[in-house]
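Take a look at this one chain, the form predicted on its own, written out in structure tokens.
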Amino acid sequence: MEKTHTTQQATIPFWRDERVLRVLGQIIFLIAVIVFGYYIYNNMITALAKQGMTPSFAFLNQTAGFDIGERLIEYERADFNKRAVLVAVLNTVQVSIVGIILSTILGVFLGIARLSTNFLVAKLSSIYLEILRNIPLLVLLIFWYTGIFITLPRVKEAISLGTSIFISNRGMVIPWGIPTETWRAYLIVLGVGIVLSAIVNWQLNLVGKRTGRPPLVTLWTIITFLAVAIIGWIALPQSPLTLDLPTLQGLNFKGGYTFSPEYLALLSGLVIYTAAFVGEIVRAGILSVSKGQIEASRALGLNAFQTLRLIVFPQAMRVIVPPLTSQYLNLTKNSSLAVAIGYPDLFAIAGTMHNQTGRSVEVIALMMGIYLSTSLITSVFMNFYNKKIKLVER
């Protein structure tokens, strides 16, 4: 009987075999996608050829011919377009990294505050989250720029924070350091500090796994780095940086570093908007931890902070990290709305470059590739971190 059943399975024709059909279906779908992609590409090439515009990225080696108001590196309008692209990428990356850090800090605070037993704290956090999550980001950015930063006092009536920080409708001016001859040596010291702090982090994590009560790993890691940085600063024969203080000269400030109102509006808008979503993610992660875990920690004599740090957050992170990754990606991509308030990010500079060169396809493809690369790098890092902190069931 078993022999007959085996013979029947062996004689099933391939066009009725489910295993073959699954593979065949995927192959057919892949071929269809390739054919469709080739059709679109060929149609684009043909249309561009009729206009005498063969796709080429040679325009990157042409003179840009336009100014960029805010930049992290030296740039002049006589530089090539590829230099302008680098300025655009650095502007976008700067806003994204600083925005991710600040929105995470504010979001964690809001998420914890909404679960507070204090009625006022919980309600204020709830109102903040509900309002900000239901306002379109573009509307928020325009309001933040035109209603807050542009209406600040003029330079001569600038708001002063202390004696060296000034806020006006031209932005915020702060003291800034100018590198000296020992700056390169100090960079080596900072590198040593990073290595030592990584070693301390690794050792403290080992202690935590061995004892079951990890110390303040992040705090001691930061303290180690700061200690090396301070000792290196003092030990060098000359200060690595000289302080450049801003002073009012005529109709503007000279010296220091100026954060433009466009940058401040974009950064603050992204932070307060994204923090609302981060707060809800943190709240959901904390609520996913069983109440029995909290009651057990209290029975062991742990206070509220120790319970949150040692019991709740380590378990909540497996729920928090995946949606948090999406919010980080959204913040990076939402920075393209900076074009509405005049901040020269990747999207704004790419638009100017398109107007200068007329290379629509190439500029858009370049812009998409850069945004895709930043998103993939962020995803890889967050997936690595998620894999590292996930609970291992035995």
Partner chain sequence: MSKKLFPIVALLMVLALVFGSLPVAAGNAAQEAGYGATLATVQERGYVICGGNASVPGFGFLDEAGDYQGFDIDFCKAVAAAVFGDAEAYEIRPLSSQERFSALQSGEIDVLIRNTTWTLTRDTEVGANFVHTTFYDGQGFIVRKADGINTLEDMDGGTVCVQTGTTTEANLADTFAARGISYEPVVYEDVETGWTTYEEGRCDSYTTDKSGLVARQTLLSVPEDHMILDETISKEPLGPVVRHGDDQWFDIVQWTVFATFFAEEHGITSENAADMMAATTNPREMSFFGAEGDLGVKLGLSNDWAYNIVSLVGNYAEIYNRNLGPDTATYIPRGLNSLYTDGGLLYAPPFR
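What's the form predicted in complex with the partner chain like, now that we've got the form predicted on its own?
Chain alone follows, minus partners and molecules.
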């Protein structure tokens, strides 16, 4: 029996040998993909050459020549295009990170609310989720911007909250600190504060482990940090920040910090939209935890909040994190809709740059590369987190 088997194997021609074919199939597929990719690339290059254009990124080292209204770093028209790209990337990253944090908070809240035993809370939350998930984001953003933020009072009639926060259709101006000479020294003080509170945290945890009665670890950690921060502030010869109060001068508010209506509309649009999806993911995650777990936890005397925090969430997280990652990626990519409402994100600036330089292919390639990298970085980070919370099987 065994002998026949081997002879049979030996006589199988390679084109019918499954192992060979499997490898061969993949190789052929790979070749097909490469040839196709090359064809497309070559086609583009030839087409460009016919119009007398050769792809080049030299424009990045040329003067940008346009201004950008909102920026986190210094920038002016005489700077190079690469600087403008950096300004744009930072704007996109900033709105994405803030958006991700806020939509997570709102989403968790909504997800829990939808499962609430309180009829009104559950109903309101589910209405929110159903409506928001079914509105195209672009429509939402334009409505939010031209329908709400832009129809706020004009600068001269700005609404004032307290004495120095002003809201108008040019955004929200708030008092802001301007660093003084001691600011750098103060940053070091804050660094010391972080180290000290980390030590306190670590020591208290040890005490907790030893005695089985953890002291209020978080509270003491925070107190330590605040103490250092406050003492440092008072001890320095000059306070590290001076308060800059906004005042209406001429056409606009001067001083303070302005959140533009474009930024606020984009951020709030992204947050309320993405939170709806996060809410559903959180709900699904919570529902995936078996009822027995919750009953057992209540039977042990944990209250509702403790049950959620100690029993439900740790288990739900495993279900929540992967789809949540996609939502974070979506939010980042959706932020490119900023262009419709005048916020200078990466997509908007790339559009301007494309127009000023005439380098459409290069600008689009650059933009795709950047969006891809931010997405990959987010994914890597979330995968790392996912690994950490994964059920460790023994």
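Here the structure is a predicted model, which means the values were calculated and not measured. Positions refer to the first chain, counted from 1. Under this definition, the rigid core comprises the largest set of C-alpha atoms superposing within 1.5 Å between the forms.
Next on the checklist: Can you work out the angle, in degrees, by which the smaller rigid part turns relative to the larger one between these two forms?
Outcome noted: Here the smaller part turns by 13 degrees.
Item to check | Rigid-core-fitted C-alpha displacement of W233 between these two forms (angstrom) | outcome: Between its two positions, the C-alpha of W233 lies 3.6 Å apart after core fitting.
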